[in-house]
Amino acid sequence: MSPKTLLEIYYFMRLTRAMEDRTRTLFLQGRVVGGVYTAQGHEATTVGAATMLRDGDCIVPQHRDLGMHLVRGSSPRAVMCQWLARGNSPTLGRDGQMHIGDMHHGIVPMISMLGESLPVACGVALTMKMRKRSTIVMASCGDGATNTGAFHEALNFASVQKLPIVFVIENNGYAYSTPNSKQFAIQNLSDRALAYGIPGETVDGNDVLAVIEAVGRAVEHVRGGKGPAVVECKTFRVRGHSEADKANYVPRELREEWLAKDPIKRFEAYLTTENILSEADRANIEARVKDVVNDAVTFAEQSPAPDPATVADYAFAPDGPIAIVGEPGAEDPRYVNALDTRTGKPFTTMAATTIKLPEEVGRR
């Protein structure tokens, strides 16, 4: 990668974790309500991974990949808008963290119960290879989620299909307050992938350029038409599960041993090992995050609450039925058999379709 490049993606890296430091700060000063999950550790793997991605990709992220965000296109006023829970954010002020998603970058929205996203993940994949397009899909999900039972049959349909998707998993050690110990007997979770027929990879998710050149091996694997690959990240997971969550079941020597290997600190040791980044550099990148960070926060701050009248809004289907499924008292009422009640025709496309409930359910 050219030197620019490299500064571009230390940038990033820097602005990952300056945004989550500001919403701690906010969170610690009531002005953030509700729970806060930071990714203090995660920088290299979830910035180094969206860097090998181009136009046209998606990624299906979960709850600590700011990063992946930030490097996709996500607005830093928007993603400041969503954490202060305002009426112009992502989410019109209805959720305060990071389920947020933004189609015109190929970002899919998170499911909170983890490990969910990944089937959703392989429906994007499906529909591209369909398609025939030559873009590919990124989902990531962290170690606890990789015994959830939904990212097996993800594996197992994306394996047996043949989708253009990278999984990465982002292993910090803990599924909240559980140990790798208490989850899992084998060493490396990349081990299951080969259950599957998935080539997978384990690399250290703390050194930014070993994460790249791993996920790069995975892209072009998976843009090749081979199929799916697998990536576990080994990382470390500095705070805790939330800010609520002061995690003292972590050993503090495990801790001081993963503070020593801080990925931005790693690589920023690198670029100036290797005359990349100058200290004019580092100085102008500093005021370019500090810029940055603060106008987002200026401008959430100015922007509107959310308007109580619209608290219903967009939490039903628009009135009026567009298709009613099978006819009453039908023995086969499939949705194949949906008939349009606007041409009485039967429905060529799923498109845009609603189905409006029998006034007896009400709306609940």
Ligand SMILES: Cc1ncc(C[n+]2csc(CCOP(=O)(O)OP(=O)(O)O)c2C)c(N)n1
Given for the second form:
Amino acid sequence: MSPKTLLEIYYFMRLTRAMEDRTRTLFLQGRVVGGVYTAQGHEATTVGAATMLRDGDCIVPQHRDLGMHLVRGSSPRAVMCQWLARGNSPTLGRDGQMHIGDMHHGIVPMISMLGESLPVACGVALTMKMRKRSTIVMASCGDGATNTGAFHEALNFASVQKLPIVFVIENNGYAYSTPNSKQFAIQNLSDRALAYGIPGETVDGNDVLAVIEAVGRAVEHVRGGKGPAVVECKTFRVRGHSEADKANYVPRELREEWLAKDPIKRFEAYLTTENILSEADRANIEARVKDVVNDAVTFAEQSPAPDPATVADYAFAPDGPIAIVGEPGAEDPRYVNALDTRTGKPFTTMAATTIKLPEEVGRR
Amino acid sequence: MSAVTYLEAISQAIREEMRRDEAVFLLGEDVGTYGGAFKVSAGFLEEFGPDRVIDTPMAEAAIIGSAVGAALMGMRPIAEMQFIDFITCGFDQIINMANKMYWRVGMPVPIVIRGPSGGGTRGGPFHSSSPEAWFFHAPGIKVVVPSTTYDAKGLLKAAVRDNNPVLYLEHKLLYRLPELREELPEEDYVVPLGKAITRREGEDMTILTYGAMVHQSMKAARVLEEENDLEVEVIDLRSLTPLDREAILESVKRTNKVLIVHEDTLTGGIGAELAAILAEDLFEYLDGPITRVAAPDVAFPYAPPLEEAFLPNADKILDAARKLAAY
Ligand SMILES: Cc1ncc(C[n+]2csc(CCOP(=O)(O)OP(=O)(O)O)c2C)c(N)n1
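Alternate state requested, the form predicted together with the named molecule (shown: the form predicted on its own):
Next comes the full complex, this chain leading.
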């Protein structure tokens, strides 16, 4: 990987952390509607995994996957509008959290029922296979979600149909308060793949380079038409399940052990030792992160609340032709799925403003 | 051209839609090589190939969930439940995934979930259900129940072309019923969702019904004419969601008496909502109590005498109608 790409990865990890830190502040100030779920410690996994995708690929992310979203181009403004339940959020205030997506840019919107997105990922991949594409799907889930029927139905169906899906399991030690030991009686969740005849690998999920390597191998396998692959990234949820959860059930030493393995610090140390990240780069990146987060929050705060008069609207999608996503002309407004027909405007999940790494970063 | 069965009409609808639009495909258990448990898709695999006629593992969440994923990609999947009873195993993919998608994120989910429903075939508690009320209650899904061969084809075509989740409930008792054989138009046609049809006109009473109970109601109406000199109007709702309120209100305004008939159990059934609509909107027009004929509030029984006791039929409709007429 080029130094520029490595710096970009570092930037997205920092941006993810900063977005979540800011969301927590907003929550503590009572400005967020509802609960807040963050993923401190997951950044190497989410950013690293998503980095291995390209145009036309699709992610099926879950609640701790802000990092995947940002790498794939979701808008920080849209994310903040979701938390603040604004009328111009991607869900028009009808849903919150990371429940956003845009099929034309390969992001399937999640629902709260964890694990249930995995069969949906199969349908996306099935379509890619039917349409003879070389694109792939990356579907993630937590350790908790691997205990659902939907997880097993999806892995099995994907295997039988040789669907192009990389399943990324983010094993962060706990499902809410329930530790791994009360959830399953195996050592590695990648072993679940064996039962379905799928290759599975377990990797240190706090080491972004290791994640990139393992996910890279899985992506290669999947893109080669050999069917799905599983990568378990072992990480840790160093904060509570939600910001309302003090997580007293997590032994202090365990948390400290993982805090010491913080993925951003580790990557930063590597980049510094290798002379990839200069002081100027770091300052530049920090400034960009700050700008992007501030812009997102300001935008969301200035955005209108939803109009109560619309509460019963949009019960059903209108009639009309539907385009097959990813095919030429699919974004022609005559298609019912091209624009958000609720508003008559483009979908707002994707970033309209640039959140990319500043040009000058990495220039020598 | 020969007369076809209700089942053949369903088969024709799927085949013609698959020929018309390459986005349409079929997935479900045993739908390919075997042609479906009831042979709805016999010959499909040969015509369309394994990419568009997909034999799935026995896994309803995978079937419906995959249909949702494909629909998000712009496809128009038809997901078959081998028996509609098994839809419960994929419930969440409908209620939380498919139904809320457009309202939540503005992305249409054009899927049809279909399968054999209803009793009278000695199927017992797990192969006889009428699940419409669960989905009637849930926002975001249309519910369609054809009672005739013509409608079976036309409603299914409309369902496939609709941009929303549609639950299409076939009644397995009607599949090969000789009386339902019908010559269908050569040309393409649809029966629009949300439009009821008057099966029989009358001024003395309205029967609101759908599915297999349309035929029991028609039978009862004929007897009431012959024996009691009563002109009973029979309205076949055809679509439960969207409901044709206009047709319902127009008829009851004229007849002033209404009997609601459904095969599903009584409490919280479609009849409860119809009764509420009538009580709210036509209070002054009613000359008798809104009356319901439905199955008792227990699970579907297996033994023939129990099944007969459980299911509404023409005799039970007659009893209720006579009481209502005399009111
Ligand atoms: C199917 C389902 N049941 C219960 C919940 C409530 N819940 C929210 S998060 C959570 C734990 C999820 O654990 P895991 O999948 O490991 O993901 P993590 O939150 O640890 O990232 C639970 C039980 C849910 N969201 N979905």
